[in-house]
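To begin, one chain is listed below as structure tokens, in the form predicted alone.
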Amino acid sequence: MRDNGALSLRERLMLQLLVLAAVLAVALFVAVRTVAGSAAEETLDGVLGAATIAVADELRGGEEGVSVDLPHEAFSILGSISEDRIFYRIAVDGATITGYDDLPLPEAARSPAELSTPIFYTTQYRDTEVRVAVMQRVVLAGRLSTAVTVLVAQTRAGQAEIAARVANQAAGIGLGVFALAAVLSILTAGSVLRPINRLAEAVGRRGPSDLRSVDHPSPAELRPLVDALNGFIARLRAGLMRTETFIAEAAHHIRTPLATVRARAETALRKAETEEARETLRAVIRAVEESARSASQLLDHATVVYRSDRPERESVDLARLVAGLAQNFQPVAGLKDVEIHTEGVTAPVEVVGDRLLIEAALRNMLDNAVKYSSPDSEIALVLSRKGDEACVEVADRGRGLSGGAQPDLTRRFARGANVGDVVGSGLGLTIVEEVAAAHGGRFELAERKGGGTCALFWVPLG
């Protein structure tokens, strides 16, 4: 049985794609983040830089001192590509001669040949981050050479937005590629356990006898579970051997010591010379003949319970071995002036069946028969046709069934309310039900019109 708590093969590969899968889908978006987020970046700063190199361009000196001829087109380029603030700051030696006078120059001292190319850096503005490039030249002024610092900056709007529509869009890859993996692993699961699947119905299709070692093609991670298997079907089928070979013999070993013994006390009955031993040798009798009974139908009743479930498939002719049950029985039937009349044996009926068996169960009815049938009285014992199905009927005028149920009477060691003086174990009904289940048949039990009970075998016909 499933535990509750207990995921499923399937549901276990199922969830570790899954999981994968998103880590897969967040990895692939926090890396477009971060690879669009630096390429935007990059792109930007190179426009920003251009404008610095393009301000610094315009620097002139004079007598009169530096200066500066802003190139309106530059400042249009940085505007054009978003709705970003700018400002700008020209210095020399640190004062402004232009500009936003309180834009913040770098906070680290850069040299002369670092600041002959724009570097960036970002810094908060009032109330805003921008991104600054500065860069320095030196201009030639008042016959002096002069270092002129000139400073360009952005706000980052514009990049966040660029940042924000490539998230988005890094999103839907990234749900996209989660979407793909989920379909792929439920189709990866079920291609990686149909072999698995295939194996469980090779091995479910099997009938109950079939103990033929598995040769299923599977892979090669399946081989131990394979031989695995094979090895417990090996041992199986061992076992059940034992187990046949144990019931044989024990039938054996325990119905000749007990038939010997009930021989010589009859024996020693004939030869008893007064009543008291002649009732104990009586008695022991009645006790023999009780344990032989029940020792045989207990061992009948194994044997059946062994083979139903694998029950050989074989022809029987019903007719020949109804024949040679009732003349068996003629003997035993005799002591009690019981006439076995039998009907239908002529012509031959075949089924298909474990011959074991249905001996077995036609060997109880008629043993039930002629045990509760009165002296002096007749069983009919009737081999019939109907249908698709044979029919074994033994009807005798014997105590009947007193008003018992058949679910009742065919339980394991359940006896009739009017037979507790007769020699019984309560399986013979038992054994005749299950071996009819065990051929797709069935058994009734009746009171016969008259007195007396009629029991019906039926099989299928082969």
Second form
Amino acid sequence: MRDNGALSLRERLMLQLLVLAAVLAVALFVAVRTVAGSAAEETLDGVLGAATIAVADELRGGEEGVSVDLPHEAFSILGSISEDRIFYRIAVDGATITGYDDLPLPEAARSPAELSTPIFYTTQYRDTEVRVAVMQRVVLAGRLSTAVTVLVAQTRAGQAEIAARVANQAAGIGLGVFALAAVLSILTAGSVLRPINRLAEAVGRRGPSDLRSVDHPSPAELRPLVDALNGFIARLRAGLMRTETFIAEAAHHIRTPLATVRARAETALRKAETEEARETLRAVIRAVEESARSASQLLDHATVVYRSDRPERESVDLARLVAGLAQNFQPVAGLKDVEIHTEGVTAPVEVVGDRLLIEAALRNMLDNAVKYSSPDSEIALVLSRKGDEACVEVADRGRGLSGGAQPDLTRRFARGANVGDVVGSGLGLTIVEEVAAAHGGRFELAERKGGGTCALFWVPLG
Amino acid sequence: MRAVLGAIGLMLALATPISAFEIEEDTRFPAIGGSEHALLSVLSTTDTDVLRPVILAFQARNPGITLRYTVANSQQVYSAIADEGAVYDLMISSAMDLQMKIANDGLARPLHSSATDSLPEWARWQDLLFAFAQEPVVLIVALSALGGTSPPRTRRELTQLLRDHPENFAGRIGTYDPEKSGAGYLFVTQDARLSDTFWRLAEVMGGLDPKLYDSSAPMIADLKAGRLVLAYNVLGSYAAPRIAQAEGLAMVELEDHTLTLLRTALVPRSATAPELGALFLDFLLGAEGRSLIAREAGLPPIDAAALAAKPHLRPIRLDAGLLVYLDAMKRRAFLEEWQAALIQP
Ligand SMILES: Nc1ncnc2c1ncn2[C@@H]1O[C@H](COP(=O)(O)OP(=O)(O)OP(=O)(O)O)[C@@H](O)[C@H]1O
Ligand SMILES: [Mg+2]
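Could I see the form predicted in complex with its partner chain next, after the form predicted alone?
All chains and molecules follow, beginning with the one already shown.
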């Protein structure tokens, strides 16, 4: 399946779904982190801003200048949200009144209106990064309106801790989503591919000569493929049929003129005067016989091939069939003083199959037995049940197979080395084997004990 | 002995050029085993005699460490580290606000050990500042001045007592001068924060001509000599062993609230042997150190269960709120208010 190095549909689908899931999980992680991070910053900024306002509210003017009574609660609450370090500075015109006098003011100048509420910025202070809230209040100091800047700064270890905790949770959620998506993608891949698998199975289960069109239920996406396949099958069947019809017609067309040739040659033979001419005419007659035989076997074979495609499924009584054949062959056998003994034909033996085909097979077996028998011998024609199969045995006391192997003898147009001057086309056993296969049975050809040949034909019982 | 210590102090002062702060005691505990491997310098507000058994036990556990123990008052200890660049590996102080400022200003080194991590939340700040003793701030009163009643249990009762018997107390009340004593300042600011009755009490005390002290020793001495009948805001752990023999003095933990001071330690960022400082801190916080602190030093070690058993004990909160009272402007404003209440014409 994988020999061309391409990924299977299932792998491809799962891979893409997993990649999608991974992307989603990462996106979720980033989104949760960012949102939670900024939410945490906003919350902490809110508290820092409130503390700054509380400090600004304690600013007082007066004759001696600006003073401030730092509110304990503001710092305490700031410290209780997270144990962060706190710095503050209260300045007038850049001159520090109290607090950490190196705490940096905002870089950009701000208008008094902007600074009436806290503005936040992040900056480096001493050994650490701090978040600063800055605002301004105007107080009357020494009868002058004085703008006082209040800065309250806080390290953000607490925020980093919240962010880390949220990141862990987000990672957990991401992993969970990914795991869930992985499971779902396996299930999805399975359910998406099920119709394809079913179709492939149904097509794969077919026998080599099953040329029926595919009518397996399939999803709309597969319809074009199935239609194409059916079109292909139909063309193939039509092509095959044309060929077989052509062969049958050809054989038929050949047989008629051959009969004429043969009749003329026999007349000529009777009138011939020289031994040489007679010899030639006998060779002509023999060749014509062979051709005629070939033509009729070809016709039979074509029929077999054509019908094997869709064999008739009818009930066939082998006993009657075998008995009838024995009767038919009696005259031919009589010419050679060969006797045909039938056995097991008194009770019906029913099989399901195509009567015409089975008859063609048995006829060829019997034909061989008679053809290759020695004069004045016997042929046993035995019908029996063996397990869930019926078996027709044709056993002669003829020349045997002389070591010819069954596969060699059943090939098309293959004839044994033992044929001598017996006329034949080499298609007989091919027909037998094809019929056996079409019925789910089998054929066996073997040397018979005590001389001769034994041919066995099995078909499943109906 | 004092002369010897003084000589050592002088020698050390000469050897270390940056000892501009005022050293009260400077003691060298030579390493056990004789051969000196490492030097651990501790700067502390706690008297050498108090921690001596603990130091000796620590050295017995950790041979090869010579310990230099320097004592100064809390302001000096603070400025030694904050302003003068003195180099010490551990800094112990009872001035929680100043310790807090050292930690807040980034002058402390983060520490983690099983001992520091197992401290309750209220007994540490971040991973920088760690408390090893919780000491109630108490009232000491002479039974003779009570006029036959039992000692007051709250500030309200105390105020009432002073109002009812001014003749017993006039000129014989002692407390810290918050302007001169860091501990005194911390105690009154926390009192003011925790209770409304404090200011009334201060006014009543102010009307009785109180005596103000820079440190505990003379206050205890005056109590024992009978020159004082009431001392407000005294460290119980310091006073208890000193008034044990004196008859007729009662130590009272006021039930409306009794401040509980946390004695804290930190490893300064400038430490040259911070791992030794951390080692000594771990020893103070560990099981052996705790029992030595309780038994030999007479300081109550950190114990959440003991606090829970006495709900009136309020450990002073180790948080950024402490910084507020260090603000120069705030300090000035507070002291003005305090003076207005206490120092009456
Ligand atoms: N009963 C038999 N005894 C001896 N040889 C046999 C017998 N049956 C078949 N053979 C051998 O098998 C070969 C193939 O048989 P097959 O029936 O296919 O061809 P054929 O008999 O030669 O020609 P035809 O197509 O006219 O039957 C024969 O040529 C023959 O050599
Ligand atoms: Mg044949």
